[in-house]
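Next comes just one chain, in structure tokens: the form predicted on its own.
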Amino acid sequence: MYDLIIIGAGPAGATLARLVNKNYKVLVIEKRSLRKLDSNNKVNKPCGGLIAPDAQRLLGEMGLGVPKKVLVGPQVFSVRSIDIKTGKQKFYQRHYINIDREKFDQYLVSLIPNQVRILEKAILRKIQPGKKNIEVFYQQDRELKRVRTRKVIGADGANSLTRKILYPGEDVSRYLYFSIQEIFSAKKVLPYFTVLFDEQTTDYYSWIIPKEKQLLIGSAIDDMLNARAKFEQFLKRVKKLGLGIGQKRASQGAFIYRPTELKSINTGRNDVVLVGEAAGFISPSSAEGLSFAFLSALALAKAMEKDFDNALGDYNSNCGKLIFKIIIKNWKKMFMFRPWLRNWIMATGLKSMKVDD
């Protein structure tokens, strides 16, 4: 019998497992293998692997740094914004820490105390609440197993199975984007993070991120049925920009959540609680999720420290800062994703910088 079972060992789940009271019996269920390098691991989410300033600040406040083995060159100090339709482009100062995302997740998992049990390559199948406890069914090594717990924490990302089980009738399809990211060899190193706006592909945004001698090229697309076709056409337009894109080496795909309305956020009910992107905590303007993952994990850890049995109420109160951030980001996205307004701002050169390209 566990006090707490955490579904997912990404940044939200790993942070919560590290911060939760050491007297609790905790189990983490994770579908990847993160405690050691595994050549068979597949990164399920096509994350660009950039730590934005908000997440950097939170790492600092938690007394954490980023190990050298996690870093990937080049470190980037500017964002290049390109509107593919008009050809307008501007550079803006912004500092990101460029990382290998899987190694970063491994680092966060390595900080989890030894008394926390971690099940790797295990997949959640069912959650069944009872009068006194909750039964959790998971599959590992082709065997279906069952454990009992007082609370379940869903930290399993955008397409959260925990959330689907908890709310079987909830329709979040309008908040889901399908993210496709492909890895290419780079003919030249791009010293900046490139944001691309292409209305033919998506009403969100696309990106190019340098990783040593490789480029990550991706797009978050709301048209699920035609996502692959739209992405292929998008690539053709991008290659015409002359950015030194070489041969394709890999392709990844996953869902991204975009909380464009406050009702898209759901923190759970009773003793099944949602954190991070599973709850809808992610930036609707940039899809930055690390800071939201850390903040939601911190909010829940504080709530459980105060009153474990009735933590959901305090957790909701503690999430006020997160809700406010999402309101601000939704306001910001109006300027970013309305073509006429975005192009007017780019034309003014507001807050842009000159770069010798």
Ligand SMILES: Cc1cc2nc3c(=O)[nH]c(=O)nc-3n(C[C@H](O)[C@H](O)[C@H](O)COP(=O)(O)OP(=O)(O)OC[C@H]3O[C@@H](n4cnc5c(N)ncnc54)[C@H](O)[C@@H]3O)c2cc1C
Second form
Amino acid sequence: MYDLIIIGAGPAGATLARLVNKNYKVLVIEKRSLRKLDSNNKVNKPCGGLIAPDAQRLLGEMGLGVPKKVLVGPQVFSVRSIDIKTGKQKFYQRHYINIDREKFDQYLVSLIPNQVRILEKAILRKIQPGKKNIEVFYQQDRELKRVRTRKVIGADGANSLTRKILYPGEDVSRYLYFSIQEIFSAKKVLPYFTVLFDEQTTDYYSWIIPKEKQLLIGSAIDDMLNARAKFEQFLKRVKKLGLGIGQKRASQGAFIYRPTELKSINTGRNDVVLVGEAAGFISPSSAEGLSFAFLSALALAKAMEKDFDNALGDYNSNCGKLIFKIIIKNWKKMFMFRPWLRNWIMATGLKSMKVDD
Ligand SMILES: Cc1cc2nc3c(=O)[nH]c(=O)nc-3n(C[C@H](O)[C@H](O)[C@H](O)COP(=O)(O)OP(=O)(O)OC[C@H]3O[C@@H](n4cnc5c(N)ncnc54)[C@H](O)[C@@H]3O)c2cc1C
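We have the form predicted on its own; now please give the form predicted in complex with the named molecule.
All chains and molecules follow, beginning with the one already shown.
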């Protein structure tokens, strides 16, 4: 029997698996293949692959750097903000690290100590809490297998099955966006992260991120039923901006969580605990999720170190900083996503910079 089963080896799950006390018997169940830092995965995590300053700081605080093979060019030092309806645009100084997200996740998994057992290409199917322990069912190589554990950690991201099993009646649909991200060849180098506001597409935002000779173009769309049609229309408008978008190479889709109110955050119950985006920890203004994944994993590792059996209470207390961050980001969101306010701020030029484009 395991002490701990972690579902998902994304940034939250991998960080927790790295930090958890070595005396515990730990199993990680992950549907991707992440053990080799060069493996070509068929299932990738769609992501912009930008490490924001908060996440950089946390990596630093955890004593980690980022290996060269995780980095991709160009490194970007500014955000170009465009309102598609009004045509207004401004540049702002920002400090991101541009990475290959799949390689970054592989790197985090490579840091997990050997005594932690990692099952790859294994998919969680069912969690059944019993009186003495919890049964976890997963599928690997078409076979359904069962393991037993004292605790389960759901680190399985925005559309967390752990959370759905734990709270079957919970409706999180209004906090879920569907992001479509497509990869295009780039006709010219765009040395910045472009943020696009387009109310016809979404009440959230869209983005263009350069990755070597390619561009990631994505949008987080609230109207899930019409997401594809909205994205196609959005692409037509974006192509008119003359940003040098070439041929389409690939298309990806993923859910993204937007915790617009505190009740959208859920850290779990008894011995089934949620971390990272599964719990709702992600910025509701920028969709930056890496720092939230790290912080929540750190908060839970600390709580389990103090009292493994009753970790949830301490975890909730340790999440105070995260909750505060989400309150601040929701406040910031009002300025970013109210068109008249955003356009007024852009018109003032507040904190913007001049760029020779
Ligand atoms: C399109 C897009 C772009 C983004 N861009 C950025 C960005 O540039 N910078 C940033 O900071 N944040 C970005 N985010 C947010 C960020 O990716 C997430 O918030 C962050 O990855 C959350 O980490 P996590 O470990 O909680 O979850 P995830 O990274 O989602 O990891 C969950 C893990 O669980 C596994 N899993 C899921 N279900 C199962 C199952 N049933 N069985 C087994 N394994 C399972 C998955 O394979 C995955 O490895 C972006 C999100 C999206 C969707």
